[in-house]
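Below you'll find only one chain, the form predicted alone, shown as structure tokens.
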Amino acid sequence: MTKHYTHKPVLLKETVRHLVTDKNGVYVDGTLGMAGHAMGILSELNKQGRVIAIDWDPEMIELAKKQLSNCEEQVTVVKGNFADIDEILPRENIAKISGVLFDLGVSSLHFDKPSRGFGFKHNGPLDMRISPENPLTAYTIINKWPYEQIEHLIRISGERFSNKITKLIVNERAKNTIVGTSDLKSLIEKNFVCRKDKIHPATRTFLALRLAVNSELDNLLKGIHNATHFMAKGSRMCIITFHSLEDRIVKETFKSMVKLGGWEMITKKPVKPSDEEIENNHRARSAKLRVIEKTEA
């Protein structure tokens, strides 16, 4: 029996409220996923309004198309990476947009489906690719990359034991290939029985691998930069982050844009989920929404 995967869009009402300023406009959902935010955007648009929905993952696209089947006239679903928005929009004959959303991180399906290799609750291959066309996997990083590169990845993810964890990985792979998510989880877990922070000791290592496999931080910077060229006066960019690395990039980039002129910060402080939303969706707990508006044509 095929398992049915679901995903609750984070900060849905808050995002749509901040994003949609022109009900007849063209909006880009750069991280379509299971179409939760796209459906929310569409619910606020008139019939003339349109959504360009982008996702890098063909599995997500197929699931999203089913959700959007009643809105086909207003939605264009594109397989691609939002970092390449400067190539995608001209192909769709879009010169100006009224807003763009980047909901960073990955879908619940990625964590819950063992074969995707993103999480460690269930054993799966060390994969972590959002797109199957990506040649780089977490397996390659863990088993082939030199100590210095692995340690750097884990350290910048915020893991203070990056040196020790990397030594464990390098020593273990010299004896046995590290094949699955459970292998890596167990290796770290048994050497960090007690930690002061509440997260699982392998959490930041898995995050570091995912970011590296999918070039997520580089793509974020590219996506922000490339989207700005298509934004009309009064249009807004909404970005939802899930960890401090992403949020710092968005915060500092938005501050620089405002300082250079032509942009206004709409959210002086990030919008966070309510206690009720966190109670209903535990994965929303670390989400932050930042919004900026273009003030000049």
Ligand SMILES: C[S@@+](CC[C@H](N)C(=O)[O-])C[C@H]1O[C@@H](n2cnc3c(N)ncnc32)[C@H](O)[C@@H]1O
The other form holds:
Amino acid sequence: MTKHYTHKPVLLKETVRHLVTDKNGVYVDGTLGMAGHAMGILSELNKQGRVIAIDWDPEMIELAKKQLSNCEEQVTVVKGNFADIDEILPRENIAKISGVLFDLGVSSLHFDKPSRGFGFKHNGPLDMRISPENPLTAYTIINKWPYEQIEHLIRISGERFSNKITKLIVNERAKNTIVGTSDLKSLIEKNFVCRKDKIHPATRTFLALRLAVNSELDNLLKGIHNATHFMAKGSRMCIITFHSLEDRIVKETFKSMVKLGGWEMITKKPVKPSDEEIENNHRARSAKLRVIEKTEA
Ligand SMILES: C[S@@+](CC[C@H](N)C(=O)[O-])C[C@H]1O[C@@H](n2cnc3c(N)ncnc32)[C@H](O)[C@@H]1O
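Write the structure block of the form predicted in complex with the named molecule for the protein whose form predicted alone appears above.
Below: every chain and molecule of the assembly, starting with the one above.
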């Protein structure tokens, strides 16, 4: 039986309210996922309004197309990396947009489907690629990369014990290839105390691998930069982040845009989900929405 995957869009009302300033405009959803935000945006638009919806993962594209089958005339679905928005929009003959959304990271499907190798609840291959065309997998990093490179990527994810974890990995792989997410999880788990009130000791290592495999932080910077060239006066960029590494990049980049001129910060403080939303969707707990507006043509 095929499993039915779902993803609850985070900060949906708040995002749509901040993003849609022109009901006849063209909007880019750079992270289509299961189309929750795209449908929210469409519900606010007039018939002339349009959404260009991008996702890097062909599996998400297929699921989203089904969700969007009733509004095909107003949506163009594109398989691609949002970092390449400067190539995608000209291909679609779009010169100016009224807003862009990046709802960062991966979707619930990625975590819930063991074969994608993102999560450690169930065993799966050490994959973690958003796009199957990406030649790099977590397996390659864990089993082939030198100590220094692995330690560096784990350290910059905010893991205090990057040295200890990397030593465990390097010692283990000298004896046995580390194949599955469970192998990596138990290797770390066996050597750390798991406390109920703390995150699992493998959490930051898994995040670090995902970020490195998919060049997520580089894509974020490129995506912001490349999207700015298409933004019309009065258009907004909305970014939802889920961890401090992403949020720091968005906060600092938005600040320097305002300093350079031609931009206004709409959210002085990030918008966070209500207690009710967190109760209904645990994955929303760390979400932060930041919004900036272009004030010059
Ligand atoms: C948090 S989910 C988005 C969920 C979506 N807003 C919804 O309501 O269902 C992030 C999505 O972005 C996609 N993604 C991640 N990095 C990407 C990139 N660089 N370019 C395009 N899509 C990307 C993932 O495949 C995933 O489907």
